[in-house]
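Given as C-alpha coordinates, the chain that follows is alone and in the form predicted in complex with its partner chain.
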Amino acid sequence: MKRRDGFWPWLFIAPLTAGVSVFYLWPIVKTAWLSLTESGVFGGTTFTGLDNYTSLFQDGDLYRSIGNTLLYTAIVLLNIPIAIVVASLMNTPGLRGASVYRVLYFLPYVAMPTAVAMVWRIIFNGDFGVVNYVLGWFGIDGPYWISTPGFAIVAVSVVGLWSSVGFSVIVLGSGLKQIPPELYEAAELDGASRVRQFFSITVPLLTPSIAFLSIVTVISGFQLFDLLYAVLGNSYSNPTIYSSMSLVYMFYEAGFVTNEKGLAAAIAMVVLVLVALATLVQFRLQKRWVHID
(Lines of atoms letter the chains of each structure in order from A and count residues from 1; the text may use other names and numbers.)
(Lines give C-alpha, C1' and ligand atoms only; values in the text may rest on other atoms or scores of the structure.)
Protein backbone atom coordinates (compact mmCIF):
# COMPACT_ATOMS: atom_id res chain seq x y z
CA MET A 1 0.00 0.00 0.00
CA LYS A 2 1.38 3.36 -0.93
CA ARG A 3 0.28 6.18 1.24
CA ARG A 4 0.20 9.68 -0.15
CA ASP A 5 0.56 12.54 2.25
CA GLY A 6 -1.19 15.20 0.19
CA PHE A 7 0.20 18.69 0.62
CA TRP A 8 2.12 17.95 3.84
CA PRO A 9 5.45 16.91 2.29
CA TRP A 10 5.51 20.09 0.26
CA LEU A 11 5.03 22.17 3.38
CA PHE A 12 7.90 20.28 5.00
CA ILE A 13 10.35 20.72 2.17
CA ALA A 14 9.27 24.23 1.10
CA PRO A 15 11.68 26.36 3.19
CA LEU A 16 14.73 24.26 2.42
CA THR A 17 14.09 23.72 -1.26
CA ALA A 18 13.25 27.38 -1.78
CA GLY A 19 16.53 28.42 -0.13
CA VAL A 20 18.56 25.78 -1.89
CA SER A 21 17.07 26.67 -5.27
CA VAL A 22 17.69 30.39 -4.91
CA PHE A 23 21.10 30.27 -3.23
CA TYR A 24 22.65 27.09 -4.61
CA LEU A 25 20.97 25.53 -7.64
CA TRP A 26 20.28 28.71 -9.56
CA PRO A 27 23.79 30.06 -8.85
CA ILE A 28 25.34 26.93 -10.37
CA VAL A 29 23.46 27.58 -13.61
CA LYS A 30 24.30 31.27 -13.38
CA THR A 31 28.03 30.58 -12.97
CA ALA A 32 28.03 28.31 -15.99
CA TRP A 33 26.41 31.15 -17.95
CA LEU A 34 28.68 33.84 -16.48
CA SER A 35 31.73 31.88 -17.60
CA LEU A 36 30.60 32.55 -21.18
CA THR A 37 30.27 36.30 -20.70
CA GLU A 38 32.29 39.36 -19.98
CA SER A 39 31.04 42.05 -17.63
CA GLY A 40 31.39 45.63 -18.77
CA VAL A 41 32.92 48.40 -16.70
CA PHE A 42 29.52 50.06 -16.29
CA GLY A 43 27.68 46.82 -15.59
CA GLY A 44 25.88 44.63 -18.04
CA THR A 45 27.30 41.50 -19.58
CA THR A 46 28.14 40.54 -23.12
CA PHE A 47 28.16 37.01 -24.42
CA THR A 48 31.70 36.11 -25.42
CA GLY A 49 31.45 32.37 -25.96
CA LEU A 50 34.49 30.42 -24.89
CA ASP A 51 36.79 33.47 -24.75
CA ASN A 52 37.24 33.24 -20.98
CA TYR A 53 38.28 29.64 -21.27
CA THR A 54 40.73 30.23 -24.12
CA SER A 55 42.40 33.12 -22.32
CA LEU A 56 42.41 31.08 -19.11
CA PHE A 57 44.09 28.11 -20.76
CA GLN A 58 46.69 30.38 -22.36
CA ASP A 59 47.48 31.93 -18.99
CA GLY A 60 50.46 30.52 -17.13
CA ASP A 61 48.75 31.42 -13.84
CA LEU A 62 46.22 28.64 -14.34
CA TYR A 63 48.86 25.93 -14.60
CA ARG A 64 50.87 27.37 -11.74
CA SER A 65 47.72 27.41 -9.60
CA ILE A 66 46.90 23.85 -10.56
CA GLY A 67 50.48 22.85 -9.77
CA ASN A 68 50.36 24.56 -6.37
CA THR A 69 46.99 23.01 -5.61
CA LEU A 70 48.29 19.55 -6.53
CA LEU A 71 51.46 20.00 -4.47
CA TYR A 72 49.40 21.11 -1.47
CA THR A 73 47.06 18.16 -1.88
CA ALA A 74 49.96 15.72 -2.21
CA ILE A 75 51.62 16.96 0.98
CA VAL A 76 48.37 16.99 2.92
CA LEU A 77 47.68 13.41 1.78
CA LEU A 78 50.65 12.40 3.95
CA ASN A 79 48.29 12.89 6.88
CA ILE A 80 46.77 9.49 6.09
CA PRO A 81 49.87 7.29 6.66
CA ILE A 82 50.72 9.37 9.73
CA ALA A 83 47.18 8.96 11.04
CA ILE A 84 47.22 5.19 10.41
CA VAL A 85 50.24 4.85 12.67
CA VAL A 86 48.84 7.23 15.30
CA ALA A 87 45.37 5.64 15.29
CA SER A 88 46.71 2.11 15.62
CA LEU A 89 49.03 3.15 18.45
CA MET A 90 46.05 4.74 20.20
CA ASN A 91 44.17 1.48 19.68
CA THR A 92 46.78 -0.50 21.65
CA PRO A 93 44.87 -2.76 24.08
CA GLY A 94 44.95 -1.46 27.63
CA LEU A 95 46.45 1.89 26.69
CA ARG A 96 45.56 4.56 29.21
CA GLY A 97 44.78 8.11 28.23
CA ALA A 98 43.80 7.30 24.63
CA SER A 99 40.94 9.81 24.78
CA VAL A 100 43.33 12.54 25.94
CA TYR A 101 45.58 11.87 22.96
CA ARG A 102 42.57 11.96 20.65
CA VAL A 103 41.63 15.42 21.91
CA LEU A 104 45.18 16.76 21.57
CA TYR A 105 45.59 15.49 18.01
CA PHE A 106 42.15 16.74 17.03
CA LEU A 107 42.38 20.32 18.34
CA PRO A 108 44.17 21.68 15.24
CA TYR A 109 41.27 20.48 13.08
CA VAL A 110 38.77 22.45 15.18
CA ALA A 111 40.83 25.64 15.45
CA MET A 112 39.93 28.58 13.24
CA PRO A 113 42.35 28.62 10.26
CA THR A 114 42.76 32.38 10.37
CA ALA A 115 43.45 32.24 14.10
CA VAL A 116 46.30 29.73 13.85
CA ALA A 117 47.71 31.41 10.75
CA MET A 118 49.46 34.21 12.61
CA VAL A 119 51.47 31.93 14.86
CA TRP A 120 52.46 29.82 11.85
CA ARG A 121 53.62 32.97 10.10
CA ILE A 122 55.86 33.61 13.08
CA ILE A 123 57.05 29.99 13.25
CA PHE A 124 57.99 30.14 9.55
CA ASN A 125 59.40 33.68 9.68
CA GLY A 126 62.69 33.96 7.83
CA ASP A 127 64.47 36.09 10.42
CA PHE A 128 63.14 34.99 13.81
CA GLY A 129 61.09 31.83 13.12
CA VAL A 130 61.58 28.62 15.08
CA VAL A 131 61.77 26.52 11.91
CA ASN A 132 64.84 28.32 10.64
CA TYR A 133 66.29 28.43 14.14
CA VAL A 134 66.08 24.62 14.36
CA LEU A 135 67.41 24.25 10.80
CA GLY A 136 70.33 26.40 11.95
CA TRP A 137 71.37 23.66 14.40
CA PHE A 138 72.07 21.51 11.37
CA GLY A 139 73.91 24.26 9.60
CA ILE A 140 71.05 24.91 7.21
CA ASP A 141 70.30 28.50 6.34
CA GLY A 142 66.49 28.42 6.08
CA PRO A 143 64.68 30.46 3.44
CA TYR A 144 62.11 33.23 3.86
CA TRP A 145 59.29 30.68 3.81
CA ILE A 146 56.33 33.03 3.55
CA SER A 147 57.74 35.27 0.84
CA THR A 148 59.80 32.94 -1.37
CA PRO A 149 58.04 31.38 -4.36
CA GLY A 150 58.06 27.61 -4.06
CA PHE A 151 58.68 27.61 -0.31
CA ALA A 152 55.51 29.50 0.55
CA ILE A 153 53.19 26.77 -0.70
CA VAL A 154 55.21 24.16 1.21
CA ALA A 155 54.79 26.17 4.41
CA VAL A 156 51.02 26.37 3.82
CA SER A 157 50.94 22.62 3.13
CA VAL A 158 52.65 21.86 6.43
CA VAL A 159 49.93 23.82 8.20
CA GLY A 160 47.31 21.93 6.19
CA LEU A 161 48.92 18.63 7.13
CA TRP A 162 49.03 19.63 10.79
CA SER A 163 45.35 20.54 10.84
CA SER A 164 44.10 17.43 9.04
CA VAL A 165 45.84 14.60 10.92
CA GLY A 166 43.31 14.69 13.77
CA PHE A 167 40.29 14.17 11.56
CA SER A 168 41.90 11.16 9.89
CA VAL A 169 42.86 9.70 13.28
CA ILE A 170 39.20 9.84 14.32
CA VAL A 171 37.89 8.24 11.12
CA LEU A 172 40.57 5.53 11.14
CA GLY A 173 40.02 4.98 14.86
CA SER A 174 36.40 4.07 14.23
CA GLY A 175 37.55 1.83 11.38
CA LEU A 176 39.97 0.05 13.71
CA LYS A 177 37.22 -0.68 16.23
CA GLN A 178 35.52 -2.79 13.58
CA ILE A 179 38.49 -5.13 13.15
CA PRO A 180 37.78 -8.28 15.20
CA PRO A 181 40.47 -8.79 17.88
CA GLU A 182 40.46 -12.54 17.12
CA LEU A 183 42.37 -11.80 13.94
CA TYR A 184 45.27 -10.40 15.96
CA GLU A 185 45.09 -13.27 18.45
CA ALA A 186 45.28 -15.78 15.62
CA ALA A 187 48.21 -13.92 14.06
CA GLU A 188 49.92 -13.86 17.45
CA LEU A 189 49.57 -17.65 17.71
CA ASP A 190 51.07 -18.02 14.26
CA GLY A 191 54.04 -16.02 15.49
CA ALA A 192 53.45 -12.91 13.37
CA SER A 193 55.29 -9.87 14.68
CA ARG A 194 53.55 -6.60 15.57
CA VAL A 195 54.90 -5.02 12.39
CA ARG A 196 53.77 -7.95 10.29
CA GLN A 197 50.29 -7.75 11.88
CA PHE A 198 50.16 -4.06 11.08
CA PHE A 199 50.80 -4.58 7.37
CA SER A 200 48.84 -7.81 6.94
CA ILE A 201 45.77 -7.09 9.06
CA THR A 202 45.46 -3.45 10.07
CA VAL A 203 46.25 -1.71 6.80
CA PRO A 204 44.20 -3.98 4.47
CA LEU A 205 41.16 -3.86 6.74
CA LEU A 206 41.37 -0.08 6.97
CA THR A 207 41.28 0.43 3.20
CA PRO A 208 37.61 1.56 3.15
CA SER A 209 38.41 4.36 5.63
CA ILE A 210 41.62 5.16 3.75
CA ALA A 211 39.70 5.44 0.49
CA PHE A 212 37.14 7.73 2.10
CA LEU A 213 39.84 9.92 3.61
CA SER A 214 41.78 10.23 0.40
CA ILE A 215 38.68 11.41 -1.44
CA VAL A 216 37.86 13.92 1.30
CA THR A 217 41.47 15.16 1.34
CA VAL A 218 41.61 15.61 -2.41
CA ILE A 219 38.26 17.42 -2.56
CA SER A 220 39.17 19.78 0.26
CA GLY A 221 42.72 20.17 -1.09
CA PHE A 222 41.32 21.45 -4.38
CA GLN A 223 39.39 24.06 -2.42
CA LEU A 224 42.45 25.44 -0.63
CA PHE A 225 41.82 29.07 0.19
CA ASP A 226 41.48 29.89 3.91
CA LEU A 227 44.91 28.73 4.99
CA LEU A 228 46.65 30.17 1.97
CA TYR A 229 45.02 33.54 2.41
CA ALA A 230 45.59 33.60 6.15
CA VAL A 231 49.17 32.33 6.21
CA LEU A 232 50.52 34.15 3.17
CA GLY A 233 48.41 37.29 3.36
CA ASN A 234 46.71 39.03 0.46
CA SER A 235 48.23 40.43 -2.70
CA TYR A 236 48.68 43.89 -1.15
CA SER A 237 50.89 42.70 1.65
CA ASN A 238 52.65 39.74 0.00
CA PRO A 239 53.38 39.85 -3.75
CA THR A 240 54.63 36.23 -3.60
CA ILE A 241 51.00 35.21 -3.43
CA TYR A 242 50.83 35.27 -7.24
CA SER A 243 53.39 32.51 -7.58
CA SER A 244 51.94 30.58 -4.65
CA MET A 245 48.23 30.86 -5.29
CA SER A 246 45.75 28.01 -5.42
CA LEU A 247 42.92 27.66 -7.91
CA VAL A 248 40.42 29.08 -5.48
CA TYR A 249 42.71 31.99 -4.65
CA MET A 250 42.93 32.70 -8.37
CA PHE A 251 39.12 32.59 -8.48
CA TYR A 252 38.91 35.03 -5.57
CA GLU A 253 41.35 37.48 -7.19
CA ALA A 254 39.52 37.44 -10.50
CA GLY A 255 36.03 37.59 -9.02
CA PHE A 256 36.47 40.03 -6.17
CA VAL A 257 39.74 41.90 -6.54
CA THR A 258 40.25 42.57 -10.25
CA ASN A 259 36.54 42.17 -10.99
CA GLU A 260 36.77 39.83 -13.94
CA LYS A 261 33.57 37.97 -13.14
CA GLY A 262 33.49 35.96 -16.36
CA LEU A 263 37.02 34.73 -15.87
CA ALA A 264 36.32 33.88 -12.22
CA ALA A 265 33.28 31.87 -13.28
CA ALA A 266 35.40 29.99 -15.81
CA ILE A 267 37.93 29.15 -13.08
CA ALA A 268 35.09 27.91 -10.87
CA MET A 269 33.92 25.63 -13.67
CA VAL A 270 37.47 24.29 -14.09
CA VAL A 271 37.58 23.51 -10.35
CA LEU A 272 34.24 21.74 -10.68
CA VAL A 273 35.49 19.57 -13.55
CA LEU A 274 38.80 18.78 -11.82
CA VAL A 275 37.09 17.78 -8.57
CA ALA A 276 34.60 15.63 -10.48
CA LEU A 277 37.44 13.95 -12.42
CA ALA A 278 39.50 13.34 -9.29
CA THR A 279 36.52 11.79 -7.52
CA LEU A 280 35.71 9.62 -10.52
CA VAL A 281 39.28 8.37 -10.84
CA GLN A 282 39.40 7.55 -7.14
CA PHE A 283 36.13 5.64 -7.28
CA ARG A 284 37.50 3.64 -10.21
CA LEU A 285 40.81 2.91 -8.50
CA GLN A 286 39.07 1.96 -5.27
CA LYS A 287 37.70 -1.17 -6.88
CA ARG A 288 41.26 -2.41 -7.28
CA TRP A 289 42.66 -1.86 -3.81
CA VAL A 290 39.85 -1.44 -1.32
CA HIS A 291 39.25 -4.53 0.75
CA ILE A 292 35.57 -5.39 1.07
CA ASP A 293 34.42 -8.50 2.87
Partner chain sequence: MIKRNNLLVHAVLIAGAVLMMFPFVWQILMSLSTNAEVQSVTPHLWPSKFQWGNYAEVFRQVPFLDQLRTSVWITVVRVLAQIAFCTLAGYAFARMQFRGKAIVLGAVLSILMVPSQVYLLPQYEIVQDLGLLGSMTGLLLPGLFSAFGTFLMRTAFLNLPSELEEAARLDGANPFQVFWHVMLPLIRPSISVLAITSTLWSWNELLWPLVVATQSEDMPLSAGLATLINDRTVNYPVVLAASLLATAPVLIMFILLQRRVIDGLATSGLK
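Could you drop in the structure for the form predicted alone? We only have the form predicted in complex with its partner chain so far.
We keep it simple here and write out only the one chain, dropping partners and molecules.
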Protein backbone atom coordinates (compact mmCIF):
# COMPACT_ATOMS: atom_id res chain seq x y z
CA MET A 1 0.00 0.00 0.00
CA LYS A 2 1.23 3.49 -0.86
CA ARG A 3 0.83 6.58 1.30
CA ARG A 4 -1.29 8.36 -1.31
CA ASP A 5 -3.88 5.55 -1.12
CA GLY A 6 -5.05 7.02 2.19
CA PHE A 7 -6.99 5.03 4.75
CA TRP A 8 -9.18 3.08 2.27
CA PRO A 9 -6.91 -0.01 2.07
CA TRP A 10 -6.80 -0.19 5.88
CA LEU A 11 -10.59 0.11 5.99
CA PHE A 12 -11.00 -2.84 3.62
CA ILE A 13 -8.64 -5.15 5.50
CA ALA A 14 -9.91 -4.10 8.93
CA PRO A 15 -12.73 -6.75 9.12
CA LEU A 16 -10.34 -9.55 8.19
CA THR A 17 -7.68 -8.29 10.59
CA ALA A 18 -10.24 -8.04 13.39
CA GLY A 19 -11.52 -11.57 12.71
CA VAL A 20 -8.03 -13.09 12.66
CA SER A 21 -7.06 -11.23 15.82
CA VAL A 22 -10.18 -12.18 17.79
CA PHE A 23 -10.66 -15.78 16.64
CA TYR A 24 -7.04 -16.90 16.02
CA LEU A 25 -4.37 -14.71 17.61
CA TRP A 26 -6.11 -13.95 20.91
CA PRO A 27 -6.93 -17.65 21.64
CA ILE A 28 -3.25 -18.50 21.04
CA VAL A 29 -2.11 -15.78 23.45
CA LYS A 30 -4.74 -16.83 26.01
CA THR A 31 -3.76 -20.51 25.74
CA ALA A 32 -0.07 -19.67 26.09
CA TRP A 33 -0.86 -17.78 29.30
CA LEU A 34 -3.07 -20.59 30.68
CA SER A 35 -0.24 -23.07 30.06
CA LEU A 36 1.80 -21.16 32.65
CA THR A 37 -0.91 -21.30 35.31
CA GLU A 38 -2.84 -23.75 37.45
CA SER A 39 -6.62 -23.42 37.61
CA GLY A 40 -8.37 -23.61 40.96
CA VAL A 41 -11.34 -25.87 41.66
CA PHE A 42 -13.67 -22.88 42.09
CA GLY A 43 -12.07 -20.76 39.35
CA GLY A 44 -9.14 -18.40 39.28
CA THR A 45 -5.59 -19.17 38.21
CA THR A 46 -2.20 -19.26 39.90
CA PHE A 47 1.01 -18.57 37.99
CA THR A 48 3.21 -21.68 38.10
CA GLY A 49 5.82 -20.90 35.45
CA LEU A 50 6.93 -23.91 33.39
CA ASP A 51 5.61 -26.54 35.84
CA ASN A 52 2.94 -27.74 33.38
CA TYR A 53 5.54 -28.21 30.64
CA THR A 54 7.91 -30.00 33.06
CA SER A 55 5.27 -32.50 34.14
CA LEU A 56 4.08 -32.88 30.53
CA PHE A 57 7.51 -33.75 29.13
CA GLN A 58 8.07 -36.21 32.02
CA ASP A 59 4.81 -37.99 31.17
CA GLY A 60 5.21 -41.05 28.96
CA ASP A 61 1.68 -40.54 27.60
CA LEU A 62 2.93 -37.49 25.66
CA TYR A 63 5.42 -39.51 23.61
CA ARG A 64 2.92 -42.34 23.14
CA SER A 65 0.37 -39.80 21.88
CA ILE A 66 2.90 -38.25 19.50
CA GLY A 67 3.76 -41.71 18.17
CA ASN A 68 0.08 -42.57 17.63
CA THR A 69 -0.53 -39.23 15.93
CA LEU A 70 2.46 -39.70 13.61
CA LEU A 71 1.40 -43.29 12.80
CA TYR A 72 -2.14 -42.14 11.98
CA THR A 73 -0.81 -39.29 9.82
CA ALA A 74 1.61 -41.57 7.96
CA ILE A 75 -1.12 -44.10 7.15
CA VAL A 76 -3.61 -41.43 6.06
CA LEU A 77 -0.95 -39.89 3.78
CA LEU A 78 -1.17 -43.10 1.75
CA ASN A 79 -4.45 -41.73 0.40
CA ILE A 80 -2.45 -39.44 -1.93
CA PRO A 81 -0.79 -42.14 -4.13
CA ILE A 82 -4.08 -44.07 -4.10
CA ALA A 83 -5.96 -40.94 -5.18
CA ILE A 84 -3.42 -40.22 -7.96
CA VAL A 85 -4.10 -43.63 -9.51
CA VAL A 86 -7.88 -43.36 -9.05
CA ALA A 87 -8.06 -39.79 -10.42
CA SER A 88 -5.91 -40.75 -13.42
CA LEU A 89 -8.16 -43.71 -14.20
CA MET A 90 -11.28 -41.54 -13.93
CA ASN A 91 -9.65 -39.01 -16.25
CA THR A 92 -9.26 -41.63 -18.98
CA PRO A 93 -10.71 -40.26 -22.25
CA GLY A 94 -14.05 -41.85 -23.14
CA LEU A 95 -14.71 -43.25 -19.65
CA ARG A 96 -18.46 -43.47 -19.05
CA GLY A 97 -19.97 -42.48 -15.70
CA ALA A 98 -16.89 -40.56 -14.48
CA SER A 99 -19.10 -38.06 -12.63
CA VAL A 100 -20.87 -40.91 -10.82
CA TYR A 101 -17.53 -42.36 -9.73
CA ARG A 102 -16.43 -38.96 -8.41
CA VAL A 103 -19.61 -38.66 -6.35
CA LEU A 104 -19.19 -42.18 -4.95
CA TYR A 105 -15.58 -41.50 -3.94
CA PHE A 106 -16.47 -38.12 -2.41
CA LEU A 107 -19.43 -39.39 -0.33
CA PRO A 108 -17.29 -40.74 2.57
CA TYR A 109 -15.68 -37.30 2.94
CA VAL A 110 -19.03 -35.54 3.48
CA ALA A 111 -20.62 -38.33 5.54
CA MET A 112 -21.14 -37.74 9.27
CA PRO A 113 -18.08 -39.04 11.17
CA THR A 114 -20.29 -40.62 13.84
CA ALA A 115 -22.31 -42.55 11.25
CA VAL A 116 -19.11 -43.64 9.51
CA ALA A 117 -17.65 -44.74 12.83
CA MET A 118 -20.73 -46.80 13.71
CA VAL A 119 -20.49 -48.69 10.43
CA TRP A 120 -16.75 -49.31 10.83
CA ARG A 121 -17.24 -50.51 14.43
CA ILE A 122 -19.44 -53.26 13.00
CA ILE A 123 -16.93 -54.03 10.23
CA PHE A 124 -14.09 -54.31 12.78
CA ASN A 125 -16.14 -56.30 15.30
CA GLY A 126 -14.00 -59.17 16.57
CA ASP A 127 -16.85 -61.75 16.67
CA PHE A 128 -18.95 -61.09 13.56
CA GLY A 129 -17.16 -58.29 11.69
CA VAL A 130 -16.51 -58.43 7.96
CA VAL A 131 -12.73 -58.00 8.37
CA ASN A 132 -12.27 -61.06 10.59
CA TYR A 133 -14.75 -63.01 8.44
CA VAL A 134 -12.58 -62.40 5.35
CA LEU A 135 -9.38 -63.17 7.28
CA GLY A 136 -11.00 -66.46 8.32
CA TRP A 137 -11.05 -67.55 4.65
CA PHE A 138 -7.24 -67.61 4.80
CA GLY A 139 -7.08 -69.34 8.18
CA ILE A 140 -6.19 -66.13 10.04
CA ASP A 141 -7.78 -65.55 13.43
CA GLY A 142 -8.28 -61.78 13.46
CA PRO A 143 -7.93 -59.76 16.68
CA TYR A 144 -10.50 -57.58 18.42
CA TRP A 145 -9.47 -54.59 16.34
CA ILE A 146 -10.87 -51.71 18.37
CA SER A 147 -10.10 -53.12 21.83
CA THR A 148 -6.59 -54.52 21.35
CA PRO A 149 -3.61 -52.20 21.98
CA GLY A 150 -1.59 -51.70 18.81
CA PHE A 151 -4.43 -52.69 16.49
CA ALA A 152 -6.88 -50.00 17.63
CA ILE A 153 -4.92 -47.02 16.25
CA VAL A 154 -4.34 -48.94 13.00
CA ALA A 155 -8.09 -49.55 12.70
CA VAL A 156 -8.79 -45.83 13.21
CA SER A 157 -6.11 -44.97 10.63
CA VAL A 158 -7.73 -47.25 8.06
CA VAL A 159 -11.02 -45.40 8.55
CA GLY A 160 -9.23 -42.06 8.18
CA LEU A 161 -7.52 -43.30 5.01
CA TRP A 162 -10.81 -44.47 3.54
CA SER A 163 -12.54 -41.17 4.41
CA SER A 164 -9.84 -38.94 2.90
CA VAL A 165 -9.42 -40.57 -0.51
CA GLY A 166 -12.48 -38.83 -1.97
CA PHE A 167 -11.26 -35.31 -1.20
CA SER A 168 -7.85 -36.07 -2.71
CA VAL A 169 -9.45 -37.53 -5.83
CA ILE A 170 -11.43 -34.31 -6.36
CA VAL A 171 -8.36 -32.07 -5.87
CA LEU A 172 -6.12 -34.21 -8.09
CA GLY A 173 -8.87 -34.53 -10.69
CA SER A 174 -8.93 -30.74 -10.89
CA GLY A 175 -5.15 -30.75 -11.27
CA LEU A 176 -5.34 -33.28 -14.10
CA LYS A 177 -7.65 -30.93 -16.02
CA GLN A 178 -4.84 -28.35 -16.05
CA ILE A 179 -2.38 -30.65 -17.87
CA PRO A 180 -2.30 -29.79 -21.60
CA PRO A 181 -3.40 -32.83 -23.69
CA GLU A 182 -0.73 -31.89 -26.24
CA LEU A 183 1.89 -33.28 -23.86
CA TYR A 184 0.30 -36.74 -23.96
CA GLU A 185 -0.07 -36.55 -27.76
CA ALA A 186 3.60 -35.67 -28.15
CA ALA A 187 4.58 -38.49 -25.79
CA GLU A 188 2.52 -41.00 -27.81
CA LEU A 189 4.24 -39.86 -31.01
CA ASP A 190 7.58 -40.49 -29.30
CA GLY A 191 6.43 -44.00 -28.39
CA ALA A 192 6.02 -43.48 -24.65
CA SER A 193 3.81 -46.08 -22.98
CA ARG A 194 0.90 -45.23 -20.67
CA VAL A 195 3.01 -46.06 -17.64
CA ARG A 196 5.86 -43.86 -18.86
CA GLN A 197 3.40 -41.00 -19.50
CA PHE A 198 2.00 -41.44 -15.99
CA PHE A 199 5.39 -41.14 -14.27
CA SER A 200 6.95 -38.58 -16.68
CA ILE A 201 3.99 -36.25 -17.27
CA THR A 202 1.07 -36.85 -14.90
CA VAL A 203 2.91 -37.17 -11.58
CA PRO A 204 5.39 -34.27 -12.11
CA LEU A 205 2.65 -31.86 -13.22
CA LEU A 206 0.45 -32.88 -10.29
CA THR A 207 3.11 -32.01 -7.72
CA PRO A 208 1.48 -28.64 -6.76
CA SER A 209 -1.76 -30.49 -5.92
CA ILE A 210 0.20 -33.26 -4.16
CA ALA A 211 2.05 -30.67 -2.05
CA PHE A 212 -1.23 -29.01 -1.09
CA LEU A 213 -2.78 -32.34 -0.12
CA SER A 214 0.24 -33.40 1.91
CA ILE A 215 0.13 -30.17 3.94
CA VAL A 216 -3.62 -30.40 4.54
CA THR A 217 -3.41 -34.10 5.44
CA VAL A 218 -0.59 -33.61 7.94
CA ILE A 219 -2.44 -30.74 9.64
CA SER A 220 -5.67 -32.75 9.86
CA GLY A 221 -3.69 -35.76 11.11
CA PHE A 222 -2.39 -33.75 14.06
CA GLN A 223 -6.01 -32.75 14.81
CA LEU A 224 -7.19 -36.35 15.19
CA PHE A 225 -9.94 -36.55 17.81
CA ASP A 226 -13.52 -37.03 16.61
CA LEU A 227 -12.84 -40.15 14.55
CA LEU A 228 -10.77 -41.67 17.36
CA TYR A 229 -13.47 -40.92 19.91
CA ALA A 230 -16.28 -42.17 17.68
CA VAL A 231 -14.57 -45.46 16.76
CA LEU A 232 -12.90 -46.36 20.08
CA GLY A 233 -15.17 -44.59 22.54
CA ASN A 234 -14.00 -43.03 25.79
CA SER A 235 -11.86 -44.29 28.65
CA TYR A 236 -14.90 -45.67 30.52
CA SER A 237 -16.06 -47.92 27.67
CA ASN A 238 -12.70 -48.85 26.13
CA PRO A 239 -9.48 -48.96 28.25
CA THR A 240 -7.49 -49.32 25.02
CA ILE A 241 -7.99 -45.62 24.40
CA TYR A 242 -5.04 -44.81 26.67
CA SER A 243 -2.60 -46.75 24.50
CA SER A 244 -4.17 -45.39 21.30
CA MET A 245 -4.88 -41.77 22.14
CA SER A 246 -3.72 -38.90 19.98
CA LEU A 247 -2.34 -35.55 21.09
CA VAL A 248 -5.73 -33.87 20.82
CA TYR A 249 -7.39 -36.70 22.76
CA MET A 250 -4.76 -36.22 25.48
CA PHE A 251 -5.69 -32.52 25.50
CA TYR A 252 -9.38 -33.49 25.87
CA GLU A 253 -8.64 -35.81 28.81
CA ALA A 254 -6.63 -33.14 30.63
CA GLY A 255 -9.00 -30.25 29.93
CA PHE A 256 -12.45 -31.82 30.24
CA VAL A 257 -12.07 -35.10 32.18
CA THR A 258 -9.41 -34.46 34.85
CA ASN A 259 -9.98 -30.67 34.74
CA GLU A 260 -6.26 -29.80 34.49
CA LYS A 261 -6.70 -26.75 32.29
CA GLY A 262 -3.11 -25.53 32.63
CA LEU A 263 -1.78 -28.91 31.50
CA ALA A 264 -4.33 -29.01 28.67
CA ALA A 265 -3.17 -25.57 27.51
CA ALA A 266 0.45 -26.80 27.54
CA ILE A 267 -0.56 -29.78 25.36
CA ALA A 268 -2.33 -27.40 22.98
CA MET A 269 0.82 -25.31 22.66
CA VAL A 270 2.87 -28.45 21.91
CA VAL A 271 0.37 -29.37 19.18
CA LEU A 272 0.62 -25.86 17.76
CA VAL A 273 4.43 -25.98 17.66
CA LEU A 274 4.51 -29.46 16.08
CA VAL A 275 2.00 -28.45 13.37
CA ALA A 276 3.95 -25.25 12.65
CA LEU A 277 7.24 -27.18 12.38
CA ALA A 278 5.73 -29.87 10.14
CA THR A 279 4.21 -27.23 7.86
CA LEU A 280 7.47 -25.24 7.74
CA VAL A 281 9.46 -28.34 6.80
CA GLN A 282 6.96 -29.19 4.07
CA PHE A 283 7.13 -25.67 2.63
CA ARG A 284 10.95 -25.85 2.65
CA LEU A 285 11.10 -29.27 1.02
CA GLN A 286 8.47 -28.59 -1.64
CA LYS A 287 10.85 -26.16 -3.37
CA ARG A 288 12.96 -29.21 -4.33
CA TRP A 289 10.26 -31.41 -5.85
CA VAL A 290 7.20 -29.32 -6.73
CA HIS A 291 6.96 -28.49 -10.43
CA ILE A 292 5.87 -24.84 -10.83
CA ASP A 293 5.63 -23.24 -14.27
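By rigid core we mean the largest C-alpha set that fits within 1.5 Å across both forms. Residue numbers count along the first chain shown, from 1. The structure displayed is predicted, hence computed values, not measured ones.
Undergrad: Once the core is aligned, please say if the CA of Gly67 is shifted by at least 2 angstroms between these two forms.
TA: No, shifts by less than 2 Å.
Undergrad: Quick one: once the rigid core is lined up, does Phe256 have its C-alpha move by 2 Å or more between these two forms?
TA: The answer is no; the displacement is under 2 Å.
Undergrad: If you line up the core, does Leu277 shift 2 angstroms or more at its C-alpha between these two forms?
TA: Result for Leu277: no, shift under 2 Å.
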